[in-house]
Each structure stands twice: as C-alpha cells, then as structure tokens.
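Encoded as structure tokens, the following chain is the form predicted alone, with no partner shown.
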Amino acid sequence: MIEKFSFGTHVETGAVVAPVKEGECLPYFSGKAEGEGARFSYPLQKGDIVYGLGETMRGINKRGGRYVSFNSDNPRHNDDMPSLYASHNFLLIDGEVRFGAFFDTPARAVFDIDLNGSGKIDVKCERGVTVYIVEGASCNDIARQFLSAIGRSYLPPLWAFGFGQSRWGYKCEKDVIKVADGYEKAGMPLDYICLDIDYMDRYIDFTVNKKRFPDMKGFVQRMKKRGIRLVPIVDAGIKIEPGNAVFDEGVEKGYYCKNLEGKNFSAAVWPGLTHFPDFLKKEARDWFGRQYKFYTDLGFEGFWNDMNEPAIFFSEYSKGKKGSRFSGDPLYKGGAALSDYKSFSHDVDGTEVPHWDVHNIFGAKMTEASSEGLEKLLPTRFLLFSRSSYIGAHRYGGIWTGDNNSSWLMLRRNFTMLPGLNLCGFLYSGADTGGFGGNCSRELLLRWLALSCFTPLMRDHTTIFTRRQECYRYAGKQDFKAVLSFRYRILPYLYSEYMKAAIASDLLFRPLAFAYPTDERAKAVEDELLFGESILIAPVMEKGAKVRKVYLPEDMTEVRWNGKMFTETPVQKGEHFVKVPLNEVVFYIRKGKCVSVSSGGRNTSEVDMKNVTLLGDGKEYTQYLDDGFTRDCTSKNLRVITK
C-alpha cells in the first residue's frame, strides 16, 4: 500500500506517475511544516537497516551519516561527502516495523541517519514536500510497489550492455581508431567508444570539430561495421553565439532561464559563456530533444549527458567576486558557487520558479529531452546515460555515478551503490571503471573490471590528466583479455535479468537480506550482493588481497571462469575463505537455479543469444529473448530453456 502526504508546495517532479491515494496522518514519522519546508523524524530501533539514497556514499546500510540532495559537480569522492551529482530520496527501514519513505522534493533536502549515534532519522527538507510511505510484507514488496509507482525503467539496446572504452582526451579520428585496434589487436572484445568534449567545435553542442574529424558520418559508418558504435557527449549549456542556428532560435523563442534581472542567464562552462535551456519548460525541452538530429543524422545511436547539475565555472554575477570559490579561470572545473544557484529562475507554467527551489531536477528534465526527442528520431531503442539525475529520470535513460577516482574505496563504492541505485528506479546504472581521476594500476583495473562485468553499463573512462587506463595498454593481457571475455559469456543472463526486472517492476541487485531475511548474518554483509534471480557476486575489492572471505547463506554451486572455461563446485552453506586469482572471475549460483551462458564473441552482434548452456544444479531457465533493438519488450519475450 502506497499514500502520500503534502507538507507545503512544491514543483511537482514528474517522479511517480501511478495514482496514489492523500492519507490523513503521516505515519512513522513525527512531521511538521517549518517555515517554507518541513522536518521530518523517526526513531531508530537498534537492529533497524536504512537502505536507499542511490547515488551516496558510504556502505549499503546508511546508518551513521549525512547526506544532503543538492546536485553537486563534486569529485571529491569521500565517505564523508554529503553531496554528488544526483537526488534519490527514497528510504527503505528494514526492522520490527519496515517501511518505505519517499520525500518528493525538487529543492535541497538533508538526511540524517543515526548521525553521531542519535537513533534516529531526521530529515530537512528546505522547500514543500510530499511524503509517499510505502507499506508491504517485506523488502521485495515495497521495492517492488515502489518501483511500479514512478515507472518502468529506461530499456537500453542489447550493445550497450557491451563494454565501452572512454577517455577524455580522444581528440581525432586517428585517436580512436588507435583504440580500436589496440582491442582488435589485443583480441579483447569492444562495443563502443566514447567521445568527450574534443569532438566538438570550440565545445559547442550540435556542433563536430570539421578539422578532427572530416567525415564524422562516414566514420560512424565505417566504426560500425567493425562493430563499435560512437557515442558522443552533449553538455547542459548553449554558447552564447549569435548566428549559431540552436542559439538564436532559443533566444527567440524564450527557452532559456532568465537572470535576476529577467534577461538570458550567463554562466561559463567548456565553450565560454553559455545560456542554460529552461528543462522545466515543456516547449523548451522538445526544442532541445528536436537537436539531438543534428547526431542522428550522423549516424550516432548513443549518447552520454554531462555538466547538468548544471555545473558552473562562474556566472555573470560570481565572477571576480570576492569569497568565491573560483578563480575566474573558465578551466576550472569545480562546480557552482552556491550563489549561481540564486541567481537564475525557471518558467513553470507561466509562473517564475527560483532554480534554488527545483535545482535537484535540472539534469533529470535534460535527460527526460533528450530521451523524448530520440523516441521521435529513432525508430529502435537507443543508448542514453547522464550525470545529474533525480527519480524518475530512469524512465528516460541510465546514469553513471560520476567524476570518481582511481583508488579501492571507490570500486567499494561503486559496489555499495548498487542496490540503492536499484530501489530508486535506476537499472541502468554503472560507475567509471578504473576512475576517471588518478592513475589506475593493474591490480586494480582487474578487480574493478571483474565487478563491472555484472554492471548494466561497463565503461572505462578517465581524464586526460591521468595514464592511459585503455585494457591493451597494461601488461599480462592475456589477464584483461579473461576477465572481457567473462562480460560477453554472462550477456544472456544479464540482459535477461535486466529486462525481466524492468518489465516487472524488480530489482536487479539486491542486499543478501531481502532475500534471506531471518539471517541475522546476511543482514550484516556489505560486500556481496545477489544479482538476478540466480546468481550471488563477492567480487575483491581490497588492495594485494588474493584471498577473500565468502558468506554463503545456503548451499551454492561456486562457478570461476578463467578465460577459456567455467568450472563449477558445489558449496555448502556457511563461510568460505577463496582464492580469486587476477585473471579469474568468481561468482555463485544458488541452489536449484540455473545461469544461462554464451561462447562469447568479439562484440554484442557476435554472441549467439538463442544457443546458450545452463550452469548451476537448477533444471531450467527463463530467458528473455528478443533482436536487441525493438521497443515491443513484454512478457511475450519470454522463453524457458532446460537442461
């Protein structure tokens, strides 16, 4: 059962979309308004566990930190970070009393869960909010009938569950041609390339820089059909540049935010003073969806959004300022002074709307424009994933978790992150593998690489001030080439387990406790997590670990792939020390289930989708099965295989 509870006004999010009943008092919580928002707690019980929050850090269990909804540019990746780049506010109390809380707010909101042993959640929320309370016999149903509430997940085209290569640095064609055949060399597979910023002309968007790559269609074309997809990037602000077509139009036709004085608001970004488009303002968002044919024309079947927190240098108005956090240098790449977040407003309906008061929804209603207008332009299902995001936003498109680092607590992160991602909605999920900032090592490449084959989105990506992080580039290729391999090996189970979950409003990753819930043992683990209906993942994620420690809650079979082979054991229940060597990748399948697995293949249109072998003790398996592309994804897609 679903109800919600208004406390003030707010702009409404877009983020549930299923009828929900106004209840009459809120439960759980003692709420109040406050001023222009409301506060909110409620009284831990000592063996509660607090799951949720998507994008935040710290572990699965959110006990014990503040976490603040303001979507922030920030790569200061720490566990004492409140902020990143997206809002997800969705709680799951999981104790005595269990219980869902979704606080619907646009504007800044902060959650302090059991902060410095309080015992209790507290909860600000700065502007009017609405309060769902999700109620249901367990963690699966809440999730669940919270799921089926804000709407079926974004569905992703068979190659982007491929494995991508990125960088920001890939300035020409014979950049990433290079990459190409560094991987064909290698013999490791490779679905796609990402193209940052340096494709464009001066960082503009709709635009390609003519010199770097002359023949962009012709190069998307000849890409293809080596079976690598190019996938641009578009930024959240439009040069301000009369005579640009996209500009001017929107000057003329009113889309963009205005400043305090009414007029277009100015902030520095990659191409110099820009103007942000008002995504708030559904005429605005279908001119902005309109110039994503300007990249279908070209052939691009893929997209990654960035900057739309919206990330700022400086604006019009924080410049030069004394006290800012800028140096006014428009290659400063640190996020917006909290002052540039007052100074622009948005068209809501005819009325003015302060950007501070719907800041959180920015990137979302982007994402929602860009994927609205590629519904029109193409005719199959596409590969769109952004920054900034907010609930809701899974429905257009996936996310990657943003700006993070080369070093082990990140890949922990990364895998933390992973459930709460999924209760709020986002499937399509996946992190910078390797980290886009430092310098990865091999060792830690592997593993994270060896976690990635489970992510919906498995990207390498890095900046260009770090060592080139490509999987070619590091010695003992044989051992990058295994753990690659495994990805498309695992292809029919985790593009059936994804879609499965998506058309019935599930989770794809799950704390072992939803599904072993009198385990007081499972309950306390924070480095394994169950993928799909069969499957049990404990991936290493300490440095110069060779062995690691495995909690089984029932009797599994162990399966290890190492490049050429699986090999499966039986297990019994209980706690496991186990080798991981670098080169293998090491997973579990529970008892009676079966995991469907390909021969593999050099890219996504290689691997033979309808002859698969089943591992594990299970006598059969329920495969989804289409061609990858259609957007008729039912049920009727299903298929049972046996043994």
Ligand code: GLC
Second form
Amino acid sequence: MIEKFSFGTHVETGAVVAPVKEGECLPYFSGKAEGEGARFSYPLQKGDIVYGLGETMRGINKRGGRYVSFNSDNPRHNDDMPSLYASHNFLLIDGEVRFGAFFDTPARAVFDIDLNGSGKIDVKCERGVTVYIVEGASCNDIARQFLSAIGRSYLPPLWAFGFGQSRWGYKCEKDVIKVADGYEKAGMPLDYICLDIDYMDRYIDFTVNKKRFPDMKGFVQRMKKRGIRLVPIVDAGIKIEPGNAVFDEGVEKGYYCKNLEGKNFSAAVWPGLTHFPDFLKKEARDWFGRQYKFYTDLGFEGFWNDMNEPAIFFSEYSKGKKGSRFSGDPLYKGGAALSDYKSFSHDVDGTEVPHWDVHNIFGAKMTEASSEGLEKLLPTRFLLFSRSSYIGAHRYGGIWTGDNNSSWLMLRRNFTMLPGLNLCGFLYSGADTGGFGGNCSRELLLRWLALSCFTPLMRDHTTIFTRRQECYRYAGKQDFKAVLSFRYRILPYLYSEYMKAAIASDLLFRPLAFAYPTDERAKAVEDELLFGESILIAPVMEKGAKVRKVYLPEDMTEVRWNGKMFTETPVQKGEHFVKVPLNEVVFYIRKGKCVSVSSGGRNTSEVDMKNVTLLGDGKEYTQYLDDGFTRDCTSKNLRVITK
Ligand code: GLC
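One more: the block was the form predicted alone; return the form predicted in complex with alpha-D-glucopyranose.
Now the complete complex, all chains and molecules, led by this one.
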C-alpha cells in the first residue's frame, strides 16, 4: 500500500506516475512544515537497516552517514562526500517495523541517518515535499510496489549490454580506429566506443569537428560494419554563438534559463560561455530533443548526456574567478559556485521558479528531453545514459555514477551502490570501470572488470590525464581476454534478468537479506549481492587478495569461468575461503535455479542467444528472447528452457 502526504508545495518532479491516494496523517515519522520546507524524524531500533538513497557513498546500509541531495559535479569522491551527481530520495527501513519512504522534492534535502549514533533518521527538506510511504509484507514487496508506482524502467537495446571503451582524449578518427584495432588484435570483445567532447567543433553540442572526423556519417557506418557502435557525448549548455542555428533558435523562442535581470543566464562549461536550456519547460524540452536529429542523421544510436547537474565552471555572477574551478576557492564548492545556482530561474507553466528550488531535477529533465526526442527520431530502442538524475529519469535512460577514481574504495562503492540504484528505479547503471581519475593498475582493472561483467552498463572510461586504460594496453592480455569474454557468455542471463525486472517492476541487484530475511548473518553482508533470480556475486574488491571469504546462506553451485570453460562445484551453506585468480570469474547459483550462458562472441551481434547452455542444479530457466531492438517489451518474449 502506498499513501502520500504533502508538506507545502513544490514543482512536480514527475517521479511517481501511478495514482496514489492522499493519506490523512503521516505514519512512522514525526514531521512538520518548517519555514519554506519541512523536517521529519524517525526513531530507529538497534538492528534496523536503512537501504536506498541510490547514488550515494558509504555502504549498502546507509546508517551512520549524512547524505545531501543536491546534484553536484565534484570528482573528489570519498566516503565523506555528502552529494554526488544525483538525488535519489527513497529509503527502505528494514527491522521489526518495515516500510519505504520517498521524499519527493526537487530542492535540496538532507538525510542524517543515525550520524554520530543519534539513533534517528532526520530528514530536512529545504522546500515543499510530498512524502510517499510504502508498506508491504517484505523488502521485495515494498520495492516492487515503489517501482511500479514510479513506472517501468528504460529499456536499452541488446548491444548496450556489450562492453564499451571510452576515454576523454580520443581526438580523431585515427585514435578511435586504433582502439578498435587494439581490441580486435588482442581478440577481446567490444561493442561500442564513446566519443568524448573532442569530436565536437570547439565543444559545441550538435556539431562535429570536420578536421578530426571528415566523414562522420561514413565513419559511423564503417565502424558499425566492424560490429562497433560510436556513442557521442552531449553536454547540457548551448554555446553562446550568434549565427549558430541551434543557439539562435533558443534565443528567439525564449528556451533558455533566465538570470536575475530576466535575460538569458550565462555560465561557462567546456565550450566557454553557454546558456542552459530550460528543461523544465515543455517546449524547450521538445526543441532540445529534436536537435538529436543531427546525430541520428549521422547514424548514431547511442548517447551520453553530461554536465547536467548543471556543472558550472563560473558564471556571469561569479566574476573574476574565471577558470578557477579547481582552485579551492570557497565559492567553487562542488565544482560550481553555490551562489550560481541562486542566480537563474525557470519558466514552469508560465510561473518563474528559482533554479535553487528545482535544482535536483534539471538533469532528469534533460534526459527526458533527449529520450522523448530520440523516441520520435528512431524506430528502435537506443542507448542513453546520463550523469545527473532524479527518480523518474529511470524511465527515460540509464545513468553512470560520474567521475570516480582508480581506487579500491571506488570499486567497492560501485558495488554497494547497485541495490540502492535499483531501489530508486535505475536498472541500467554502471560506474567508470577502472576509474575516471587516477592511474589504474592491472590488478584493479581486472578485478573491476570482473564486477562490471554483471552491471548492465559496462564501460571502461578514464580522463585525459591518466595512463591509457584500454584492456589491450596492459601486460598479460590473455587475462583480460578471459574476464571480458565472460560478459558475452553471461549475456543471455543478464539480458533476460534485466528485461524480466523491467516487466515485473523488480530489482536486478538485491541485498542478501531480501531473499533470506530470517538469516541474521546475511543481514550484515555488504560485499555480496544477489543478481537476478539465480546468482549470488561475491567479487574480489581488495588489493592483493588471492582468496576471498564468502558467506552462502544456502547450499549453492560454485561456478568458475577461466576464459575457456565453466566448472561447476556444489558448495554447502556457510562460510568459505575461495581462491579467485585474477583471470577467473567466480559466482554462485542458488539451489534449484539455473543460469543460461552462451557460447560467446566478439560482440553482442555474434552471440547466439537461442542456443544456450544451462548451468546450476535447477531444471529450467525462463529466458527473454527478442531481436534486441524492438521497443515492445512484453512477457510474450519469455520462453522456458529446460535442461
Ligand atoms: C566530465 C564527465 C567525464 C568526461 C569529461 C569530459 O567530467 O563526467 O565523463 O570525460 O567531462 O567531457
């Protein structure tokens, strides 16, 4: 059962799409409107676990932390970072009392979850909020109810489940070809290569640098023939450049956010000074979405939206600080001057709304704009993922978790974020495998790939200042080949579980306690997850570890992939010390369940999804089978395969 409770007013976020009835008196939390916002408090019991909050640091259990929903572009990720690029305000409290709570507000919100052992959840919303309370028989039940209220997940095409390579710094055709050749020569699979801002003419959206890519249309086709798609980046700001048709139309039609004087707001991002499209305005969204025709005409079928928190290096108001993004100037908290976010406004159905009050849905609305535009432009499913997001954007695209770094902590956080992201609707997600900032070691990259093989978005991405991070650049290529090839073996299961989760409004990744609620030991596990209906994953996330401790809540089948074959061994419930060499992928299949695997391929189109093998001690598996492109996702595409 879901009920909603309103505290003040706010601009509609569009997160919840199902009709929800208005409740009379907010249960569980004591709460009241306060000033322009509202405050809430919930007394936790000792053993209560708090799940959720999507893209946030710390562990799966959010207790002991303070999290601030205020979308920020700040690459200095560590466990004390209160805000990342997204705001995912859904919590699931699991204890003797169990319920879900979604604080739906487009403005800043602070979640103090038993910080300093206060024993309470304190939530402070700066502006009006609608609180949704979800009650259910189990964590799974609460999750499913919430997910069906916020609507079906975005569905990527099959090729988006392949492996992608990216780097800020591929400057021209030749650079991209070298990467494709590198993978091909090494016999490593690859489905797409991302084009970062260097493909553009002076970092301007909807342009191509003709010197670097003289025939982009032909190039896209040539690469596609090789089985590799190209995925361009699109940034939120439109460069101020009179004479540029897109820019001019935005000015003429009044599609940009307004500054304190009512003129178009100017802020610097990669191309220099830009105007921000007013994504909260329907006509501006439609206009921005239509611009993707530039890319679809060139043959692109996948896109990544960036800088949409929005990132601001400096604005017309934070004068004299030009270029000082990384200077440590107090004005530049989170990469942008916070005051900049108080310097522009939106037009929401004819009413002027300060950006500050709707900050957290800006990126989500950009995703909505591009997704709706692409739906009109393309006949099939497309790849789309964004950096910034809010609940609701999961219906329009996926997300990546921003500028992480090459560290073991980031690998672990990639892992611990997964169930929280799913709880907030984001099935298609992943981190920059290998880390964006910093130099990735061979060991870290291999371990990270072994985790990313299970995440729907699997992309190796790094920044311009780091060592090259393509798998074929590392010593002992055969080890990378072994791990990468696993992704293409597990594809039938990954794809099926994704589609089944989308159809049933269910999770793909869940904490062990969701499936073993009476197992006290399972509740504390932060380094294992259930993946789909059959698999338990327990990746190695520690430097130098050759063995890892695994807790199995029931008898299972251990499956080991060594690059050539699968080995299955029955293992008993309990604790195990498991050897995991760098070139192997190890996972577990639950009792009575099966997993479908393919015979592999160099890209997704080579994978035979029909003739699969079943692993595990179960008898059958329900596979999702379609052409990998068709929009219509239906249970009619499910078929039961037996051993
Ligand atoms: C941002 C993005 C990163 C990208 C870079 C250059 O930092 O998060 O992925 O490579 O901009 O476009």
